[in-house]
Structures are given as C-alpha cells and as structure tokens.
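Taking the form predicted on its own, here's one chain by itself in structure tokens.
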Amino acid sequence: MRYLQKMGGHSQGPPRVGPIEVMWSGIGSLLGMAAVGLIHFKLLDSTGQIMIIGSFGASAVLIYGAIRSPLAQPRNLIGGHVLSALVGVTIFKLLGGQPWLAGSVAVSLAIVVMHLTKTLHPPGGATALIAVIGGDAVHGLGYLYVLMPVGLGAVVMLVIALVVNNIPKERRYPEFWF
C-alpha cells in the first residue's frame, strides 16, 4: 500500500505560464523548427541528405518553452543529442539485426551515458532510437548521422534559441553553458 501512495503526488502542479512567455515560446519554436526544416527541405532534400529528425520537436519544447530547465541548457542539448546519436549508431551496428533489442539497448545506454556526462536531454533517447529504427536514409549515414543531422541541427536550434530567448527583457537563456 505504501508503494502505491508514492504515486499519488505530493505537490501542486506548476503555475500557468503568462501570455508573453507563451508567445515567445511559440515564436522561438516556429523559427527554430523552420530553420532546420528549411535546410532539410530546400537545401538537402534533393541530395538525399537529412537534417530534421523527430527528436528535434521535443528539443524545441525544452529550449523554447522551458528555457530555465537544466535539461534545456546548451550542454544538455548538444551533448545529449550527439552522445545519444553515437550510442544509437554504435548499437545499430552491433545489434541492428534485432531491432527490438537494439532500440531498447540504444535508449537505455544513451540515458546512462547522458547521466554520466551530465548532459541529460530527454529527446536524446529519441535520437538514439532513430539511429536504430530510422530506416535506410538514417542507416546509410552511419556515423555521419552524429554530425548531420544531429549535431548541426542541434546547433542551428541553439543559435535560434540564443537570439529569440534573449529578445524580451524578462527571458534569459542559457542558465549555464557547462
């Protein structure tokens, strides 16, 4: 019974975010995702290269909508994605014949690596999983996946976050770099 009581929660939910904060979160995510999407669909699409991956959507929530969270800081954004991509590609190369196993090992090991390096960024788990289940376009990249789309895409989103999140006087990003 005590075990189940722990699941009841022990505090109130977070306060509502004000309309200005909501507006700047929306503007930042629109510009960040548009920049990555523009590079993907207008510059790289005809080359067969990729620049946009699903985990960037989750990163956008953090770096534009939860800018004070430790999980949204540059170290976590870049480190979490890059290290998770390295883990994902490596595990795919080792266990790719068993995608159910490779996916679960890649996500779990990515979490461990992010914890050990103090770069925990929840979208990194998806980045590792995409390396395993992303199909021929991702698998064909091999370790290039780590640099592009993952590294370069995260840097593009970070640059947009640095600009947009510091326009309003009541917002400041980042809280820390390292």
Contents of the next structure:
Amino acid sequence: MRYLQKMGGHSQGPPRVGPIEVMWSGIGSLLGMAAVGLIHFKLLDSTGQIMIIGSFGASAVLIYGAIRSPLAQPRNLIGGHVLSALVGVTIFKLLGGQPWLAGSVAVSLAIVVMHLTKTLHPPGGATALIAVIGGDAVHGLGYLYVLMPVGLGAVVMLVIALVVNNIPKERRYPEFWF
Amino acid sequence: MVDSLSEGCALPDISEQDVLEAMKTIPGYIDITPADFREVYRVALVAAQKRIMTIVKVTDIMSSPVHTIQKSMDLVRTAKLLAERRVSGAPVVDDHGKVVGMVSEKDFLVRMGAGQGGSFILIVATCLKSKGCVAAPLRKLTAGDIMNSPAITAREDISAAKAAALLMERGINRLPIIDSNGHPLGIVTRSDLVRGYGRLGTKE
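Mind giving me the form predicted together with the partner chain, seeing as the form predicted on its own was just shown?
Below is the entire complex, every chain and molecule, led by the chain shown above.
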C-alpha cells in the first residue's frame, strides 16, 4: 500500500450509540468524578494530600463511556495507572533536570510498559506525564504518588464503575478482570 | 489435500456494512472499526473452517457394515447383489477378506461398449443396433476381471474433509475404510459426506 494513500483512511467509524448508553455514560462519569472530587476537595484539602489528577478525566471517558473497550477494563485501569505512575516518578527522579526529556521519556516508556504488561490504558500516559510536570505538589509525594492519588483514585473510580455500569439491563462491566 | 478443498469453496465473506449493521443492534460503544472487525472475522473464519474440517471423523459418517463382493464371484451374481442392495458399487475382497479392488456400475458400462468415460445412453444406442444383449459377453467374467485395482482406500482415523478431498482428487465416488489388516470397516460415499456436513450445519 502506498504511503500517502494510507493517510486517506480506509474504514468508517462505529455507529453512534443509543440514548440509554449516552445517559448512563453521563451518570456514571458524573458520579465517578464526584467521588474522587469530594475526597480530594472536602477531605484532603486541609491535609495537603491530593486525590484527583487530570488523567482521571480521561479514564472516565473509558470506564463510563466505552465500557466494552479492552482499554477500559479493571486490569487496564488499575494496572495502566499504577505502572505509568511508577515509570513517571522514576523518570522524574532520573531526568527531572530536563523536563522536556523527562516528560517524553516518561510517556513513551509508560506506553511500552503498559503494552508489555497488557495494561494499555490511554490515561496512563497522562499519569506518567503529570509525575513530571505536575509541580511541587506532585514532586513532593515521591513514590507515594503511585499509591495516592493514582492507585487509590483509580480504585474509587473502579468501584463507582462497577456499581453504576451494572444498573441498566443491557449494560455490564467488566468484560474481564485480569 | 484439505487446502485444495478449501480453495475451491468460496468463504462466506461479510462487508463493512454488515458489521456496521450488527454493531447498531448491540448496545454500548464497540471500540473497533468495521474494517478491523472484518479483518478479525476473516482470520477467525479460516481457523474455524480448519477446525470444522477436522471435527468430523470419517467413522462418524461412513456406512457400516459394508457390502463386499468376492473377487471370484461371477458378474451375474455381482450385478444382482449390487441391485438388491441398491448400491452402485462395492469393494471387492479376496479370500482373506482383504479389499483388493472396487467394482461399480461404471465398470459394467465400460465392458458393455460405453468405453472409458462413456455413458448409459451410448449403451442404449449400441443395444438398439445389435441383436443380442450387449451384456452377454460379461456372463463368463468375475468381479475380479472387471474391478478397478488396486482400490483407493483410507484408514479409520482420516477426517471426513480428507476423505472428501480424496474423492475429489482421485475422481472416485466411494472410499472403503479399512483396518490395519486391509479388512473393510465401512465405506464413505459422496452422499455420506453430504449427509455428514448437512447435519453439522443444522446443529448450530
């Protein structure tokens, strides 16, 4: 196949989902983000701890909006975030003096690690990047970042996904655990 | 052998539109493009076909026990036996019960003036021209004289698909299934194969 021809695409997108799917995607993500948000802003604000990071917004798209996707399954959600956080913190410690390099290496290495461990979860890339560019609040956590906010936050979102995604008759989550 | 068979069959393919229509009936966002799904489907179909080809054993579909003809049997009795049993051919066995050849309607036709690859209507034509019965010269012969030998046979562990390929490749209509001593266990005909695969289709 010719190189430029490939850029033209060759297929079409999947169909738009029905109104019920749209509604439950909205409800699930609202509740999931509310849960981590409440813990972050109401419980932890005074303690200097954090619970919410930007990449959870991306996870919400998958685990409430595309629940059949292999990328949205518990193994990927938890594994992808935790492994990417580990990679991110480690790379920041090694290359933090050069943020452009640390950021790119953290994200790319996180993708490689997620692929190898069958935990590919797109928001993991953001989790690795935030470990580098997240500022003092994140840098100060060191490897604690892996457990909290990342690990614990992902678990909270997973619990909400399990509760909400299984309410409608025609929806089920997860497809698999490990 | 099996490959040559599958090349001959057109695989039931699906279009992207088919996939798209199917996706619309399934609630939830399915994270794959119709083209990618079709690619998965095509590879899976080949795997499924290979599996189906080996799932049916020849022993599942063969006719058993098989009617055999003694090699020394004269053709009058041979023809009568085939007619009584309503078969168009049968394995020929020697004194030890070993399959040594095959005899069928076609072998009679050839001897009656139809020639190799001839037809029944050619015999009718010959018969109408001549006075006596064109089959008369056959009276003195035995099954061993006109049989096709050696017989094309197969063992009992062959798959139905391989048996089908063998029938096609060798241009034969029936395949005796023999044990390690050459004794017939059964016979697979083209209609046995059709019945076997027909049943497979209705199971699922």
